[in-house]
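What follows is one chain in structure tokens, specifically the form predicted on its own.
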Amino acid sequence: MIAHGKNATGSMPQRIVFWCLRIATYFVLACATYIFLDITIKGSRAVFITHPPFVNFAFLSQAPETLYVFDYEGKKTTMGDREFREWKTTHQIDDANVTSVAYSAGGIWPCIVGTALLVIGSMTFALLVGISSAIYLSEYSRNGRLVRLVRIAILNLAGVPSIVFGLFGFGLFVIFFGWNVSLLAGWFTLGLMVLPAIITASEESLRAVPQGLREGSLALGATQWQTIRKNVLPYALPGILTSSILGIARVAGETAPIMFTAAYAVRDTMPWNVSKWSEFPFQGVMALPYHIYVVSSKIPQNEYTARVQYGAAFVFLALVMLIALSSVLLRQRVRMRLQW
């Protein structure tokens, strides 16, 4: 009776631990949900249209433009840029009478190959030399001072907010090593800011492998560099995949290190639309981040800056998502073929 009692009297305040911890997961997905909601909901009226092809292309393949609003006989119009200054040439209008809204007509065509773009490069420095880090640490390094005080240094560096790697990238890739604002300066800006996560999840990933696998492997007389080539690497492959989707939710989604580094708030032609191709790493591109910030907080805001705000936020997390699930269908992919 007593044992009971006790039961009884403790289970209140595990019930209201459990409450607490309960309401506060469903606050949280339910503010998540309202974000995501508002932002689909209002975003894809800029993306859909109701009529057949049913999808906005202009919006998807054109560059951003000003908006021009005016009266003309009677009626609100609103133009791009190139297409009023050709209906200009043969109406008469009086200027003081248009008001225009910049970035507020076009499309975001530039800006998601901006984006896709930084992200491709910046992965693919982050991947090569943080899983060869992660290598050498997991597999060749031994436990002492060192390297201990390396991985220190490597989780400290996680923690370092990213304004302070864009203005690292500003003063050595932009200015001491002259590569301006380019997209080589914010791959390497980028991949530097998600070394540190990826070198940790992947070394952690390695050592996760059993070591009867490495064993097995050099009693039957492969090299070291064969063992972790062919019986650790695939098996970690998972895990350093999971470090790739978080690696490529940070990156895609920063604004600070690439407005110092890679972005331009316009950009007319396309970074590839070079006389060399030795000259495409060297050039500024437009990216989504970078867009939604300047048409939310550097002009004047209206109907139809929210517009393109809305949009172009849609088609980033649609764009951050379809990449994101890309990399998980090829980590579910690699773990249903390896197993141990």
Partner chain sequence: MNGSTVTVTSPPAAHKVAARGGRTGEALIRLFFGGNAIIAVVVLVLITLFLFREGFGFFGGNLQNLRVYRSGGLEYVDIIRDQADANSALSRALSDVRVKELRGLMQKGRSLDEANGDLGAFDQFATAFSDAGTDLAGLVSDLTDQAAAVKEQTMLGSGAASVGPEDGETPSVTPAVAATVESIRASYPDYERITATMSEALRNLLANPPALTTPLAQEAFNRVNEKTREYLAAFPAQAERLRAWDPAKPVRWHQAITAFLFDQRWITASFWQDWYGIVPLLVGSIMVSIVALILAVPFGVASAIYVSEIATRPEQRLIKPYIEFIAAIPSVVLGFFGIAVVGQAIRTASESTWFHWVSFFPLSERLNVFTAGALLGLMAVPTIFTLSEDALRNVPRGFKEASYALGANRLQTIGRVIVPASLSGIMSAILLGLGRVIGETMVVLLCAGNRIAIPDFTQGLGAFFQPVHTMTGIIAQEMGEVVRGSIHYRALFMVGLVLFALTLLINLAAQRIAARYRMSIG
Contents of the next structure:
Amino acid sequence: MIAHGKNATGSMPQRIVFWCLRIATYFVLACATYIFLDITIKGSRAVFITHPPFVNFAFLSQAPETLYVFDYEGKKTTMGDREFREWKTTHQIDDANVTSVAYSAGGIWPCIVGTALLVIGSMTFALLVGISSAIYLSEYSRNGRLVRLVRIAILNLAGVPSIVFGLFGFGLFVIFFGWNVSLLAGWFTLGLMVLPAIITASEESLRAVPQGLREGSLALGATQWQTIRKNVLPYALPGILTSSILGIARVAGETAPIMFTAAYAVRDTMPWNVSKWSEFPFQGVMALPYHIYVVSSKIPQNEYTARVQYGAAFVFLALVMLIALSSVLLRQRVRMRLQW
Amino acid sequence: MNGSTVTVTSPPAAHKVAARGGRTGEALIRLFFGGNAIIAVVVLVLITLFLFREGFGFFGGNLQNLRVYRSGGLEYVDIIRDQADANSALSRALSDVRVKELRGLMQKGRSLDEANGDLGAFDQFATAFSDAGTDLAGLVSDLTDQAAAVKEQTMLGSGAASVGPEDGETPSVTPAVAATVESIRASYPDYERITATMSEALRNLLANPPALTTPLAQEAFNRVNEKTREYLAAFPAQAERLRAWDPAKPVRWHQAITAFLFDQRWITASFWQDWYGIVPLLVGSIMVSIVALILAVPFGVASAIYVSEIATRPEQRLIKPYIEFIAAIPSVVLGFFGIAVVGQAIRTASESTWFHWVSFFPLSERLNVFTAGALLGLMAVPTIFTLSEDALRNVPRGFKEASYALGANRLQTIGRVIVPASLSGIMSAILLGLGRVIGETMVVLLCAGNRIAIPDFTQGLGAFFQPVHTMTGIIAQEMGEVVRGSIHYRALFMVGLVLFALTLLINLAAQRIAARYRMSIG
Amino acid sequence: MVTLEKMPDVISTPSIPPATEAPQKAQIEIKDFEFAYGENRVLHSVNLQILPRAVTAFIGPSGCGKTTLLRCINRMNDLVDSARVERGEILIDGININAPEIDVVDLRRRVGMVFQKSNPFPKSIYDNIAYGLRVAGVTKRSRINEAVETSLRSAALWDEVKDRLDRSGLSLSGGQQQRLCIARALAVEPEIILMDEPCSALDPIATARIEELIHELKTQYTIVIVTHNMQQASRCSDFTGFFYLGNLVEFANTAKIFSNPTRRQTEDYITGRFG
Ligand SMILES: Nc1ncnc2c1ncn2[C@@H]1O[C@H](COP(=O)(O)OP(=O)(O)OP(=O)(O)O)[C@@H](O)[C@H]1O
Ligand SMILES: [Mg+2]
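Rather than the form predicted on its own that you just supplied, could I have the structure of the form predicted together with its partner chain?
First the chain shown before, then all remaining chains and molecules of the complex.
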């Protein structure tokens, strides 16, 4: 009997080696799973509650506040900043016995808003420029020296560390253009950072559109732009958008590029509270990843801070993972549908 | 064959194509897309340009900084300070000896009080030893005050950022500075007197060493003894250096560059002297990357081989997206996880009895090279996995089939045909993983411990369990606080430039290797 | 087996075909045309004249450059990076189509093309046909409706699809798809139609339909067709050119080529002794 294929049991050394490889693989998965579980379980305590409506909307909809901890009538009491000040007007408390923990009360609403704004703006920019570049590379360009240069630039840009993008954005947008720490600076910095990924993904999708469609269209007397608009882009777009979702995950997840271009550790006003709409893009925002950095490095780890630390990390991880998940699922569907 | 009536359209003679103004429109559209494609190039150029633009003034500023260091007499004071510090270091070594002796005594059954009593003679010796250095330390402290005051003056006067005298290497010195430097140098007789007393005191002490009972302590004490002798032997040379020291000796321009590239100190915002040496940061980055790769390469490559060659279909469909998922975990979340869980876990593990045999355990710092490296390793696994898996999958079927046809089993085929054929692809994957790791910011910022110092390599592998600071981390940490346009600010941009150049090189190497891979598999 | 040595250029340049009818002005004139993909010279000094309202067939063994020449007539080879005209010109109605002032879009509207592999757009049947008109700027619904019907009728497809014009073009059978492509080409009312092996993927019945269709279309259009099928060439073309290794070996009246070819190579090829 000849044993063959994947079901072959094989010799002893082969089995040992295969088991080692298998264990290594599953070890990696286990590590990641542990991280997901740890953050989910501990973070859920901040985000979910045991009674209806089961979601702690306060955490999601309030701004971060300082937490005050003190003993009152023999009971350990914790209060958020505003509540505490109000309470102090009616109660007597010795300030010396009150400890304050920054950021640990309230919620993370402004950070969610800021991250959403950053993602929307930078993805709009990156998609516009990225798809346009990809159209040029796949539809218009001949393999000249310039195109080679562009390709090399894209490859290398993809490897530039995000902190260097941060420095660059700081030097160019914040200082040279004088935009200060602002949404605008963040949009461009983040947008340029994901640009290579978007160009590569878009070009791949464009090239997957069969050449016959282009030839058929051109042979009917369509101009090149008509061909692209009516007969290439519509079929490439689903692929482009799904691969770009991973770009969203990346933009949302990066901290280093926005540290000195767009993010504030604390900002009391919400982005839409501007006197003139023209000022809107010129304001900095709070952002979820930066907030996580701040709360995990600037305040101690203890029972009072764990709520906001794990809560913010959990909400953020869940958001990014949802985005990544939808990308993976959508891509499988698009691949299935677009079999030429 | 008929059934369908064929009517033919009106004759094409009627067809007159109107000239459409489309051609310029088309050209414009093409130009628009081309312009967008150029953006990638422009951005790369701009990044280089702005890093240079902001970082460029650094060398001028640093040169000025170094010149003030010399002309203001700070260098002179530091020579003496080194000498004083060396004495304190020896004193500290003595306390280590004491700890060893104490332990030894207690193992012999003496109680703590008894043992402390036994050490009376030793303590006397140690106190005398450190007292010998008191005068020198006092001198240093006096001189420091003088020099610091004059430094403040010069820096205020000339403006910290602007480069002073243009006439090259001879710094212009204001009379006040000259006077201070003179008064500092006038302390030389004091110095000679103090060191003479000191060396005599130390010699006397060494002549009558305290008796020690444990061999371990004795051994350590002998080492201190040896070092002290060397230390004393260097006194004349030290004095010679002071005599030969010349505030007017030129500081050449290239020293600003060598100081950046090779100096082992990164000290900023100090009242005394700022040093911008990239070495500790570079060493930190490299050590973290080494740990990360040592962990990520075996796991990444192993899982790539497993998924592409061994796993069943359903397994593949589960594992591949899952590992892509790992790539999507935001680095700040991983960093937080490192602080909240991993660091503590590593320290707890180091305290367990299982690891007693490890010389450098238990750890004192929970955030260290290893903590950051372990997390970065997890981040690098997806990169290495995905690209290696691609390379393995692209090995032509023919290779595999030929190997099976010759009677090789799967293990032999994988080990002798598939992996070698895709080796350059895997190498390129590893390099790209390295690029990712070295450029990663948040994990190292949160988990590497942020101590700006080259770890103590005498501890061997223990060096990998000490806190470090990294290039990415320092930029992220200090950029927000520096004064725009200051030397410090520019130094951070220079660090960024080094980082940029480094990742660019790694990337180019990876591309080269990948190109070779594509050629080799045809 | 006969081996063919490479033809010297002189031989591959036939005189103007002996026309049986009254001499007519050629619509497409190919003069001393040489064409290359990169370093690879694919066409060597081709000279030939194509008459209006007639079917001209190109035959020859695989890789001899038939498709290349066909694609040169509507400059489809512009899409190929390495493609280059080395020498000579192609004139349509006396105008050099490779001249810089020529608008390719306009040229392609006048010279329609049907590809070897049918390539309907992944749109509805209706939209497939309307496409050419829409890109030409026709917006009037009634005019498009009319064109869709007439061209589908011309392509002998109307009866089969008239109830499902909104179905995807890809849902048709291979033969129907090819006829859809022909209809699509007809809808923009070109003067010349180039067909590259339009029947290569079709069964005999579908092939017969398309041949019949070509016969009908001949009264209105100039048709150039590439085929590997000798019977097809002899059945439906008026003139035939035989290509070999990038040379036009012989070009003449179809009847003459198939009954009395002047060159050995032609005879060997059409009698199936090689190729
Ligand atoms: N896009 C291209 N790039 C480079 N070379 C090409 C290209 N298209 C065709 N060729 C080459 O040009 C030569 C002629 O090709 P062509 O397609 O014109 O042949 P053909 O006569 O149509 O053959 P067939 O009967 O198989 O369709 C061939 O040698 C082919 O390799
Ligand atoms: Mg062909």
